[in-house]
Amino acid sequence: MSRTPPAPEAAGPAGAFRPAPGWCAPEVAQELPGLRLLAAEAQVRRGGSLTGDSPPDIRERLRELSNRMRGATAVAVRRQPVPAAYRVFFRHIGLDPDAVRTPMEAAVLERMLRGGFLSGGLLADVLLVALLDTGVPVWALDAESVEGSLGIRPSGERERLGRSREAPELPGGRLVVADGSAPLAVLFGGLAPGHEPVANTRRLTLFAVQVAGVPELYAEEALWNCRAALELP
């Protein structure tokens, strides 16, 4: 969003929060300067299911954001600096952001179509609030399914998305988020089957994708917001 988030050092416990920088394949870093991945682990201490109803504080936050994001404010989102940076990046990788929506614009369009930001379950709501607060998208993987650090690279020819039997085949050269041995998500796309969190997942690997023009502080805040919301007892 267009506001400047508070520095982590000024936000109490967030001052000690430093997400791990991900790696980037050299050819990707050369072609797309400014593209970065940041990751952090989160222990889910909220009671109940990750896919079940959100607690009252998160549902209230969604209502507040629904009231704030209406009419002219929603229409103007794409012109704000952080959402605009993702639009530029989409064009750089061959995606038309008016056809394949950036995460922020997809969320705002959904709000306009449905009359508000409707709850999709605890984890989905936490990720949505972080996106709306910062403009930076965050994804969550089951940490038990991640091997080594995360990074961004092109997929190999006929490489599969994930390690499960249901893993679909990828075209060569697709940008993916990968761990040490397999792609776990398509960049700005879906997660690999068998690696997504389920109802009783208690340990998550969160990752945010930062592009040129997006301050690192925004990506750090998005991850911190998710982890703090999930780790509340």
The other form holds:
Amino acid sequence: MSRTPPAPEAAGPAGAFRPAPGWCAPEVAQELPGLRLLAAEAQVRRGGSLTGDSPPDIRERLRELSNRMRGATAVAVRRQPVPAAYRVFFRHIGLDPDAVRTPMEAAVLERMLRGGFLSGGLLADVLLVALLDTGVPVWALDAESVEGSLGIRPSGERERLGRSREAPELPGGRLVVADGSAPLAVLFGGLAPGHEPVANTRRLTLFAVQVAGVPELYAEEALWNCRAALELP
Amino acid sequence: MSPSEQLTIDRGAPVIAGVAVGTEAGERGARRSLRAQVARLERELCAIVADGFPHIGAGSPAWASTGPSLLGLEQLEQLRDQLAGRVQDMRRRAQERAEHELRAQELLERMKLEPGRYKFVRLPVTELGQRGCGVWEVRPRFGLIGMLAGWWELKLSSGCPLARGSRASATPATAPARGMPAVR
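Can you return the structure of this protein in the form predicted together with the partner chain rather than the form predicted on its own?
To see the whole picture, the full complex is given below, headed by that same chain.
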């Protein structure tokens, strides 16, 4: 299976790339053992905008993946160890994976509905390729808007999602990905307004959510894939 | 007292410090056990859906999702019970489907042995649990002659239609094969 070629600085022995482990609130770690957040910074060295057309190598990779994932795969994917682990985790946090699809199943379903993995811009494509290759979802935040390290915790009462003026209010107890001062994303949900990368963002904070049953190597590889694809000049 | 009642703990009740610690640990253990049960049920549900595709669907969601959060004991119990009900329903559907396929297999065997008794009976391969568009059919050999003479045979149709249509229409009009005029 061919992979997106790595950037020179990201290449090397597999152990050279070590994403930073995020923190977990004690009550979350106690209730959901195996839940981990891994984060890594990435410099975008690809030319053009993050939301613009993907370069040919990434579009080609999406075409390959479209051919690999067919109807039977869409159903069988729920039995594969990594997507199955996310399904179980969704149940554990009160999400029904048949209503709120796990990222992998959502991507495969979308491929079935649209006839292929259609390009959604450079960053979206890079995140999608990493998800399809490893089964581990990766999100990207504008690194300039992140204060301190990322972690997972329940939201407080009347806490807002993000620091911008239009930040919506969160119900108390919602599991969120937060930095030192504010929630930046709902766990397996949307990013906070004002913290998403925009077309000309050059520095990203990538994060992956690893759950019980998913080997750490998979989460690391997902982040490495994204970073390598974005840092390729 | 039902098991669910036994597991329900009144958080507001005043407790002695030592007992509270024990209760909390017990409740945590109960939640862990429920999560393990939910995981096992979810895996079974996935297996039934994947094995039974396309005849057994995932069904409608059993749980009204409100957003990701830490579930309490009662919520986990409710979730476990709903999943267990769903798995039971899926098991029943899988069993019915298996029986249906067995009956179809038996019919096919009888059609093979005595085609004359099953004139023009059609049996799609999907009824046998196989994929594809093939259909087993008892037809008269040599058409009308076979019908009058009582010569019946069991035939399997050639399968799914070609994605690009028949061979004739799939041939590019600009490149006629073997000197034949292009089909327009």
